[in-house]
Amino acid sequence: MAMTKTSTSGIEVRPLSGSIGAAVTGVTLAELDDDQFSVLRDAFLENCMLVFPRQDLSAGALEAFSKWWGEPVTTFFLEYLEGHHGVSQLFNRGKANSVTENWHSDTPFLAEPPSINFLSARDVPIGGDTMWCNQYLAYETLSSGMQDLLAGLKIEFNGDSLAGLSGAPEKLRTAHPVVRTHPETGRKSLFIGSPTITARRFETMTEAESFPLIQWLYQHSSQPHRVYRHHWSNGDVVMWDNRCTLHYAVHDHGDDVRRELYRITTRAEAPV
């Protein structure tokens, strides 16, 4: 992981861990220009996720910032703010109703899972941290024998539980490669999920046959030395690459405290 870098435009990129994440200062996201975006893009592709402290982006400003990176995408199981395409509000729905308190990428069961996720913290309590892990390193640290075994395998990602919560009648199941290649960096990463929630079986195997290997890969992916844990503050904007990371939303702040963030994601191609 590179050391702190300061660009000619005054943007400072400071690594947040030895494996993933960087904090970016010296830029106002609501006033971004082409040269600054070029610096941010390079930092993003290198670090997989970026933290921008004290930006205080409104829903409109977050939408505008996301469009530098791609087209905002919507799904049928979320509600969106009127007048702001793709922007949803996240609230504290209580621990029992939390569906993100596990290592996951967002909506891997769609044919084209989103490429980049953005969160803007509006009103956050102490606690409620989010963790990210680097899936490039998860793949690259596998033995050559395991890499050969996984080549060509696909996982059937399963979104039935989320579809049920949102009242959708159809099943959400799509097979994607266990090892995917990033369309911009060309690096390979491990594309995995929970063996009891979204990644229950390999495409040509039963759940019973698939579970031991998927469980091992899942645990391998989130080893502590590949993880960054973010302590939220009001005004923080965080973006991460859904194609080469997993994330985990910790619900330790109680069911009765207020927690509000804006969220938006951008469209991507099918994993290959």
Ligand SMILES: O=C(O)CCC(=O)C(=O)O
Given for the second form:
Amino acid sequence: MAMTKTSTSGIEVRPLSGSIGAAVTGVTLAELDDDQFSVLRDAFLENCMLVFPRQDLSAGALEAFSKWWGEPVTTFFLEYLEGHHGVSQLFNRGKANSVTENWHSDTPFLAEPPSINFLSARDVPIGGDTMWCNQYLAYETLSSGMQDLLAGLKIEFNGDSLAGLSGAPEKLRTAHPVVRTHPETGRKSLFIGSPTITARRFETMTEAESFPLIQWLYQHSSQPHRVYRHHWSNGDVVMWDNRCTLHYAVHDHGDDVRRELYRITTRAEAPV
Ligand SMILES: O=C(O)CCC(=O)C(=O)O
Ligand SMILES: [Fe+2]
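Okay, that is the form predicted alone; can I get the form predicted together with the ligand now?
Let's see the whole complex now, leading with the same chain.
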């Protein structure tokens, strides 16, 4: 059973569910030191996503915090704030235009997708929760027969839907292992996406052949007992590990409501 831990530096790490996520208090992210970072790093690797309630970080402070973890990663379909490398703003673009209301890992069709994401809530409504699921557990709870079947298989990730949105002519296709090994924890996780959006086929199979298994793995991944659902408050900072989680932005607040968060992604890394 997950337990609350308090470090000598006074940082408290309290698990938020039985499967993923922890809330971290007793630290001011804008004034982090090396010892505190080391506590946060351990908590992050253990819990896959961290919530820092009500830190109220400016774009500059979020950028500075993210640099403890890696270099910012930018992508072609987002716009970035002037003067802040890699910081973008998320707005409510309406339910029909949402590309994040599905379980996903960010931009898996790139050769080196970002490993770590950060969000800082500026002005959030009631609703508009974000959910995360634990992809270590998704892998570890497969039968040994299924684990053997997946070993060595790659999914060809497809970026057409996002490229299309930004008007980019690129055909983005990159194959990554469906079972990846985390470079820091050494644990294996299931690296998957929606069978109708990004994860349309295994590299060596047709879409028709791939769909039933990818669909099953996708549903297996997001079962409620492996999910944490975050109710945002203004000022909350959340960070997550794209290498071992999927996330889902719930659009239940209507198209006319304000929802603003700063966002930054760091550390481009090829999944192995
Ligand atoms: O709007 C959110 O809560 C999360 C959106 C998302 O998928 C992302 O920032 O990568
Ligand atoms: Fe996302």
